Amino acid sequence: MSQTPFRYHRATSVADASSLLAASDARPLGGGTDLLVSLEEGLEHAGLLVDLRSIPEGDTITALPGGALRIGAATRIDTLANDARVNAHFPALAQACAAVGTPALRNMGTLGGNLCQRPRCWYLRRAVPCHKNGGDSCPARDGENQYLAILDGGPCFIVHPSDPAVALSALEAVIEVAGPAGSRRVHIADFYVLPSERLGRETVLADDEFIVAIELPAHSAGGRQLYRKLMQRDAWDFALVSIAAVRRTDGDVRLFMGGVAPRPYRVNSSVEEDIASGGLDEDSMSALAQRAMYDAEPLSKNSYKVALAESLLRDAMRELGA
C-alpha cells in the first residue's frame, strides 16, 4: 500500500518540533530507515514529516558530572558504535550499536529512531488483520511464528527489534521525551509496554511525542559489560535471541534479553543475584540458565529460542565471571 505525498519540515528547535507534531497527521523523522518503509507498507500514515536531525546539538554526546553520559536522540548508530567514551565506559551499548543492520543502516539510522522502530511481524507488515492493526485475532499464533516471542506474549506475540534497547535496559538508561504538552523523563524500564497493556504502540510515547536524548547513569559505567546476538544469518539481521549483561562496579548483575519478548526482557532477579555471588561451575550455570527460561511459553515453531537463550545466558555468565 503506497503512501500519499507528504510535506517535510526541518525542525529548528525542540519547541519547533513539538509545535509541529501537535498536528494529527505529523510524524517525527530520524534517519527514516524504518519510518519511510512503514509509510510505504501502510503501517504508518503521515501528512507532515518533522525532521528531528536538524535540532541544534541533537546529535551531541555530552559527558555529565560524575561519569554519566547524555546522548542526543539524533546521534547516528555508527557514531555510538565507534565513540571512544561509549566504548570505554558503556561497552554494552557500543557492541549493541555495532550489531545493528548493515553499515549503511548504521550510518543512516539514529538512536531515537532505532528505539522507536515498529515490529517486524510478517502479518502486521503485510496488513493482514491482527490485534495490532484493528483485527480481533493473532494469525501468527498458529501461523508463521518462528521469530516471535516465547515470553510475555499475548494477545500479540511480537518482539521488539532494537539491539540498543536491550543494552540500554541493562544500563538503566533514562529517556528524555518532549511534545506539545511539555517534556518528561522516562526510565527505560517504563518506556516499552506489553501488547496486553497497549496494542497499538510499543512504547508509552503519545503520537505527538518524540525522544530528545538518552541519559546513561554514572552507576552503570564501567565494570564488565557485553552484548551478544544470535542471528539466522552471520550478519545484517535481526536478533533471534540477544543478551546484554552487566556486572557493575558495585557487584550487582543485570541481564536483559532481546528477541524473546515484546520488549527487552529482564532475567529473574534471583538468577542475577546468584550470578553476582560468583563461584559458578558449569552445572550451576546450566541450572541458572534453565531457571531463567522457566516461564517460557514457546509457540508452535519457535521452541528453539529457549535453547538459544540458555546458551547465551551460559556464555554471559562465563564472561562476567572471567
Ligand SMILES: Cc1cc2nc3c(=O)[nH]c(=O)nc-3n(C[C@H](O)[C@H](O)[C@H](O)COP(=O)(O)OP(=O)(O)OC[C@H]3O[C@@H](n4cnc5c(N)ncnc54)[C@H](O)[C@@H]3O)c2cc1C
Second form
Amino acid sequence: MSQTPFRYHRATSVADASSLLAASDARPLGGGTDLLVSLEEGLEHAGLLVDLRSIPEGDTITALPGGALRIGAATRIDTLANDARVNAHFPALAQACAAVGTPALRNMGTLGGNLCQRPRCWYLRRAVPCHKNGGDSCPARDGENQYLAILDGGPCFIVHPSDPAVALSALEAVIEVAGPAGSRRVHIADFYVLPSERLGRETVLADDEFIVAIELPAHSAGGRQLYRKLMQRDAWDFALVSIAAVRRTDGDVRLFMGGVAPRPYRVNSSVEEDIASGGLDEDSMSALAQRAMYDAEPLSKNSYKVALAESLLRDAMRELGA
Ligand SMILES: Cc1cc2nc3c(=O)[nH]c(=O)nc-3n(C[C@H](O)[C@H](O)[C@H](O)COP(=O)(O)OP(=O)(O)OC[C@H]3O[C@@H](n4cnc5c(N)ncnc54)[C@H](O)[C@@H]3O)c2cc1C
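Output the structure of the form predicted in complex with the named molecule; the preceding block shows the form predicted on its own.
Full assembly next; the chain just shown is listed first.
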C-alpha cells in the first residue's frame, strides 16, 4: 500500500473543473468511496483531486420537456433510489440504485463516480502484474476467476461493477461529458469499452474528461421495468449476475446483464424481439434464455454464472409478461 500526498480543490463550475482537470495529474472526485481506496491501492495516481460535488446544481434532477429526465453527475445514489420521479417513470434505475452496496455507500457515492468506478478483480486491486496495469498476462485466467467475465472477455476478464450502469444501458441513457476541449454527448452504448479496445480504462473518457450529467430519454419512461441482482451474500455485495429488463410503451424490449462481461452486456436483439412478440410458455422461455447465453465462454471457475444468467432471464421474461 502506498500513500501519495495530493492537493484538493472544490470546483466552482463546469468550466472551473474542466480547466483544473486539464492538468495531467488531476482526477475527478465524487464521493471518494472508490477513488480514495484506489489511490491507496496504487490503482489510481493523482496529484490533484477536483471535487465535482461543489459545482452548483451538479446534483440536481431536472424534468425535461416531453418526459425525459436529466440527472446531475453528483447526484447521490440514495437520492436516485428514493426520488419519486425516478421511481414512477424509470423504476429500473431506482431499483438498481437501491441494490448498490450499503446505505453508507449509497449516501456518499455519486452517480458519476459509480459509473466510472474501477473494476474489482483481486489481482488488479492487489497490483499483481496484469494486462490492465502494464503486465503482459492475465493471472486470473487460470487463477481465481470465479467473479469474472463469461462473455466478451480477453485479454482481460474484468466485469464492470456498477449496478446503475446496467439499468441506464437498458434505458438508453445519454452521458453528457465535459473537458478542456469542450463538451460532447455519448450514448451509453458507446460509453463503456472492452479490454480488447482499451486496456487502461473502462470508458471512452479521455483522462481530462468527466461526466456532467446523465439524460434518461422520454421513450424509455414507463412501460414495464425491473432490475434484479444475484449476490453471494444478501447485502453489501457486488452482483454475481444482474439484469435490467425494460418493455417500453412502444412494445420494444431491452435486456442488459451485469456481472457477466467487462461492460453492461446487451442480450442478442433477436431474443429481445421474440420476448416482445409475447405468447411464450415455460419451454420457449428456457430455450430463449439458453439462446441468450449461447456465446458464453466461462473460465475455469465461473460456469455457474451461465445458470444464474439463464435463471434471471427466465424470471425477467415472466415479469415482463412475455
Ligand atoms: C464494499 C463496497 C461495496 C460496493 N457495492 C456496490 C454495488 O453493489 N453496486 C455498485 O454499483 N457499486 C458498489 N460499490 C461501489 C460504490 O457504489 C462506488 O464506490 C461509488 O458508487 C463510487 O461513487 P463515488 O461518488 O464515491 O466515486 P469516487 O470514488 O469519487 O470516484 C470513482 C471513480 O470515478 C471517477 N469519477 C468520479 N466522479 C466522476 C465524474 N463525474 N466523471 C468522471 N469520472 C468520475 C473518479 O476519478 C474515480 O476514478 C461498492 C463499493 C464498496 C467499497
